[in-house]
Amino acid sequence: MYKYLINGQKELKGEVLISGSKNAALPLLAASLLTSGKTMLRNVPELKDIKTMLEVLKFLGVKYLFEKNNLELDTTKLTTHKAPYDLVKTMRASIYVLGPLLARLGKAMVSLPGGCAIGPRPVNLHIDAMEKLGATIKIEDGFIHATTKGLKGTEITFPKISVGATANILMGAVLAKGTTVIKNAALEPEVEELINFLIKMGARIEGKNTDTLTIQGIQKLKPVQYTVIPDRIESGTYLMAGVISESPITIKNMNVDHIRSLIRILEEIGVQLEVSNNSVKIKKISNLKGVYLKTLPYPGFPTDLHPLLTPLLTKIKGISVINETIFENRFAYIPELIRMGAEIEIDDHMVIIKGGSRLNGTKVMASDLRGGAALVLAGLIAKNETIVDRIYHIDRGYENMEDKLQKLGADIKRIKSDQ
């Protein structure tokens, strides 16, 4: 295992290029199971989660070649319908194989998934919707056992917005017989990306960029070549790195529309930005003020960016409040920031930050992906040395984080952990 050693208070400068989106690529990998042949994906980030999903696909019989962010998937022959516990337990996105396996093979056996400990993300939405499509499902010994004699179109209304369930049902419905209507569908860019990918494969889907999707099932899809969109959360992370260190860096190769909610919040705080279609440059940071914000499904402020904003708010005099409405256990990083000198309280689902604190370096521990990234940002502005342990959480979602920060001028090193 490894940890980060950070010496803070360095001014950053230069440009950072954003990698492909992890959360967009993962369902595309699963969707490749819907067809027989070779699918080519470009701009795929080389991350722990991607490699885990590839191991799941390999177990199912998929052959792949992954070089320099280009991924070739040969799904000609699937040898099993079972996704094993040892792989699925480490990553929730593994459940994405449920819909494609049911649609293509008529059966699936998928271990109940694991992932970051940021609150319950039940799979019942996936299961209930699959049953409406015509699957027979039972849960035994920690596995979802699903079979069908043929998925059939139906109307599905999600009781709450779910990116994962929307994606899974889309992948099941494209090969179902008849018409499927999904209401209260997620609007996240990663869902739009999956829709674009499926349409290129030959799927018939209407309602993109709305919360009602209509899918006309077809008998067969074709393999395609496709380029993954830039990662919006990584874009926000490095934008926050520049703002928190008061550095005039430029974030490039990004989709600005995907982080409009963060840009609005930063401008409300008082940050001056130069925004174009695919880049953001930090122009001026002065006289910042506190803010109140609420995390919401897209296009609202993303829950994944909530922890990354908090270290900045510890610098700004006055009170700031983040109302977390998505994941109830998103706050594991807060005690670590408090150990660094932040004045923060948690009141039910709200984070109350008394700004103006000066952070001091110490040893902290990442407990999840975005919380770990937040501790890295805190280390960038902390006095003296910060050690962030358990960075395997960060490796799940950030490609070469230390390399990108080093190129900007940060003093950050990956060293072996004593844990």
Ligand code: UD1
Contents of the next structure:
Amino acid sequence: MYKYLINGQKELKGEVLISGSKNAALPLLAASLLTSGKTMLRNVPELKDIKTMLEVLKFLGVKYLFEKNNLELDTTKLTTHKAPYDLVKTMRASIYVLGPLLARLGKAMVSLPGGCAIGPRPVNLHIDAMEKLGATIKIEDGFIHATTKGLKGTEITFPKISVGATANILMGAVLAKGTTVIKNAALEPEVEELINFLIKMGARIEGKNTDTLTIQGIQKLKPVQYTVIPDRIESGTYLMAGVISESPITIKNMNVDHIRSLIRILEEIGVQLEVSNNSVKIKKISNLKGVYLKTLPYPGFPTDLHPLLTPLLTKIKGISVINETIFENRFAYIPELIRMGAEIEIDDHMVIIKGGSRLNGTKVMASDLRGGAALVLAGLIAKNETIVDRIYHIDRGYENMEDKLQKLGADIKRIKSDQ
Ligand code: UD1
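Go ahead and give the structure of the form predicted in complex with this ligand, now that the form predicted alone is out.
Time for the whole complex; same chain goes first.
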């Protein structure tokens, strides 16, 4: 196991390049199962979660080559329909193979993912919708056992917006017989990306960027070459690194449209930014004021960026409030920030930050991906040394985080946990 050792209070300079999106790439990897042949994906981030999905695909019989962010997937022969517990338990997104396996093989056996540090995270929406699409589903021994004599188009109205369930059903519906209408679909850029990918494979999908998607099922899809979009949460993370350390850095190779909600909040706080299509430069940071915000489905403020905003809000005098409406337990990073000197209370789903604190470095522990990254941001402004342990959580979703921060001038090192 590794930990980060950070000596804070350094000014950052220069530019940082954003990697391909983890959450966009994961469903594309699963969607490659829908066709037989060689799919080529470019700009795939080299991350633990991607490697876990590749392990799942390999178990199913897929052959792959992954070099320098280019991934070739050969899905010609699938040898099983089973996604085992040992892999699925480490990453919930493994549930993405359910729709493609049902569509291609007519059966799927996927371990139930279980809970995780940010809340219970059920999969009922995936299962209910797949049943409507014509699958018979039993839950036995911790596995989802799904079979179908052929998926059939239907109308599905999600009672709650879910990125994962929208993606899974899309992947099932593209090869189903007849027309499927998905209502209350998620609008996240990762869903838009999956739609673009499926359309390139030959799928017929209408309604992109609206909450109603209409899919005309077809018999066969073809393998394609595709480039993954930049990671919007990573771009938000480095933007916050620059703002919190009051540094005039530039975030490049990003899609600005995908983080408009963060840009709006930063401008409301008082940060001046120079924004173009694919880059953001931090211009001026002065007289900042606290904010009230709510996490919401896209295009609202993303739940994944909530923990990354909190360290900045601990600096700004006055009260700020973040109302977390998506994941009820996304608060494990808060006691760690309090140990660094922040004044924060949690009231139901609200994070109430009494700003104006100066953070002090100490030993802290990451307990989930974005919460772990938030502790790194806190370390960048803390006095003295901050040690962030259990950074395997951060490695799940950030490509070369310490290299990128070092290039910007941060004093951050990765060392063995027992050192
Ligand atoms: C994805 C992202 C995650 C992000 C989240 C919300 C990936 C791999 N992960 O997760 O980083 O934080 O979107 O933008 O892309 N829910 C149910 N039943 C279900 C499914 C979800 O009740 O069957 C609930 C969840 O508990 C949560 C809400 O719906 O409260 C939204 O979850 P969802 O959009 O499905 O998140 P994920 O797709 O798991």
